[in-house]
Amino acid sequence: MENKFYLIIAKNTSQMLKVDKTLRENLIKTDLVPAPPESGTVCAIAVKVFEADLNRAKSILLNSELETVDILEDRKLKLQGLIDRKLGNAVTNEFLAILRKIEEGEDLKKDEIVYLLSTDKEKEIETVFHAADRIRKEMVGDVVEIRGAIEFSNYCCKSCKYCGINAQNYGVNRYRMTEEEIMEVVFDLYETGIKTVILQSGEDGTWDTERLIELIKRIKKATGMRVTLSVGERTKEEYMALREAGANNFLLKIETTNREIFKNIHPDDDYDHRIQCSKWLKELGYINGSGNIIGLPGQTAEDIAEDILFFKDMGINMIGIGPFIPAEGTPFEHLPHGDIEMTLRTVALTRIVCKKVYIPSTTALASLDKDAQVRALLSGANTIMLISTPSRYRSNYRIYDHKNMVDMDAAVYAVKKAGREMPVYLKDR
């Protein structure tokens, strides 16, 4: 008999964590997962429980006086009309079997994801993109979320071989923005109506947790904006302190779930510790971000399929997928860039497998071809990140070469060309 699951929606993140903790203390197995569209909140978190535990969970929550908003069945998303007689001999029987599973909302297995990543049949590829776009529309709608990123420091203590700001790249002009410089950009973003600011940097010890806490509190007090952090690996206690200060989202990309590739590209990082950091972020109630790089040395379709399943199993909310682009002064500077087509197909398969998640149409895609960013929106992506770093610094945040400094005009171009909608919260659309 197939297991059924239910999703408990709490009033806010604090209540959600209390619900999760209370149920686990009473020996009810839970998981924190992206909330469904019916919850009314995009990119929120729900507590997932087995149907067999639902009545006991309700009783426990009632007795503990914890406030919940709703309890919803975790239904499969069923899509009709993907299988068309016109497909005929243009597709294989194996593809049709996988497509039936997508229509019925069934989970795909690794070998099925690998097939869809690897097929060279034009009609099959076209149908995968169509299915991903259908799921995107059903799960997150037609509005493209616009967020502003401030790359506030390019100092980094790590030696990642693919990254242009790694500690060993002595050709980089280093900078650190001051708190006042950051707040100036924050106010500019706030005035445009943008709701989320992304604070991104290398792993810079000068911008320690105490200093970040003060910055987060100041942003919250002055603007009420949501804050996304992308500042690398920290201790659980530091993640907790940043969360309590008001940080909402955290982006810590796995880059690859292949241990050998991870070890090669991250000579001074530990794979298991990176996974542990993602688990801590999830436990602490962050909207949890991860992602991978397509085209790393030695990477296969099997590796990418494992990445996608990792995103699903970890309950990742935001998934950034971009092609590898070499950076001058790194060990990988002479390698070819990642394949745009495989990157777009990974975006599509991630949407099909993970359903209700934020997937950016990444700056890396726009750096290879601005219309690749449009194509990503047509392949399941639903977010664009503006590069809001001040002009005097932005060329020095060179994590890869020939970076496209995506601004509002570029975002409008991509959204309109993809036939999508700009968010209503922007004051000048």
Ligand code: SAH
The other form holds:
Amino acid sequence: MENKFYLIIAKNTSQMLKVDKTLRENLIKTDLVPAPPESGTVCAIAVKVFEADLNRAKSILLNSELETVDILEDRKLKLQGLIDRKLGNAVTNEFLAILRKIEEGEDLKKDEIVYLLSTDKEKEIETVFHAADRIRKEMVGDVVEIRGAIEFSNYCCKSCKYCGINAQNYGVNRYRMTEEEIMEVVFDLYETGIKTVILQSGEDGTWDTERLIELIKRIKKATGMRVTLSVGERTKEEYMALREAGANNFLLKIETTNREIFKNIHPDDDYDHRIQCSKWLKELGYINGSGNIIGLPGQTAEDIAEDILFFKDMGINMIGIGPFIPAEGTPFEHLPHGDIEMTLRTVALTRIVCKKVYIPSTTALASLDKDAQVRALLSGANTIMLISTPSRYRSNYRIYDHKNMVDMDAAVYAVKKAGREMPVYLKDR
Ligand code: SAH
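How about the form predicted together with the ligand, since we already have the form predicted alone?
The next block holds the full complex; its first chain is the one shown before.
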């Protein structure tokens, strides 16, 4: 008889990891897997155990301090009808075998992801996008979450070679918003009904952790909005203090999991340290964001497949995938931009592999082609970030050239064109 499995769900990733650790310490065999759609949690992962171990697992957890939200039978997400006769000779047998795994809800291996990222057969590509879109619908539904981002400072002490606001770029007009200026935008967002504000900046020592804490507390007190930080690398103690002040989410992209490329593009960062930061964020109970850049010099489909598996293994909740776009005044200013098609395929495969996660249809995609943002929504993406930086500063937050203005109108356009729904919490929508 086939083995039956159960999924234990905790309220956030930090609790989930503790559940996993506690069970393992008690010699129960566990596996971390993508969370199922019906789990009432924002968590991307669940702890999978054998049916035979379930009762013992339950009593261990009952005797611990750990809170579980749910225990569900593991039913693989089956997608009927992906394979149909019409595919005929337009696809290879290898493709059909991979597709069957997706239909059965089985995990894809690296070489299978590479195949899907690299195939040049029209019908295969179309089918991959279709599968991702169906999984998106099952896992996170039709509503496109809308967030507002305030790029509050373009001062940065780092020299990331791709980034237009790196410390070495002397052509940049530097600005730093004050707390009052930021609050003004926060209130505007609050008025529209938006629930999450993203605070993004370069690594600016003047906007230090102490100041950020004051800001976060003020936002929380005045609006109760969720706060996402995207302010780069800090110490564990700082991440903890920011979390305690009320920050909910954190975006810290790994950019690439290829160590050599990482080193080449980040003269002052260490790969292992960045991973460590991401792990701290998880431990501290943040909804954890990562992501990559597509089209970095030397990057292959193998590298991108590794990135996708990394997001899954790390239990990342939000995954930002954007094409590389050259920025004037950087060492990479003359390199070609990343491929839109490859970016869309990465979005699709990330959805297929990681399942219950937030995937933005990124500003970088919108900057290369307005309709690429629509296409990303049709290939697995389910959120849009509005650029809410005041117009007097906006053009100076030029992490890459020709950065598009994604405002509410652009978001409505993309959501409508993709046949999806705006969130009910937005007023007048
Ligand atoms: N300082 C913060 C925020 C960085 S900006 C941090 O280090 O996390 C946010 C994201 O913009 C980066 O993570 C990177 O993925 C993206 N980005 C920066 N320059 C880019 C470029 N030239 N092309 C594409 N994406 C870029």
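As the structure is a prediction and not an experimental result, all values here were calculated from the model. Residue numbers count along the first chain shown, from 1. For the two forms, the rigid core is made up of the largest set of C-alpha atoms that agree within 1.5 Å on superposition.
Visitor: If the chain is split into two rigid parts moving between these two forms, is L365 assigned to the same part as I216?
Guide: Yes - L365 and I216 lie in one rigid part, which moves as a whole between these two forms.
Visitor: Using C-alpha superpositions, by what angle in degrees does the smaller rigid part rotate between these two forms?
Guide: 24 degrees is the angle the smaller part turns through.
Visitor: After superposition on the rigid core, what is the displacement of the C-alpha atom of L62 between these two forms, in Å?
Guide: Comparing the two forms, L62 shifts 3.2 Å at C-alpha.
Visitor: Using a rigid core fit, what is the CA shift at R24 between these two forms, in angstrom?
Guide: Between its two positions, the C-alpha of R24 lies 7.8 Å apart after core fitting.
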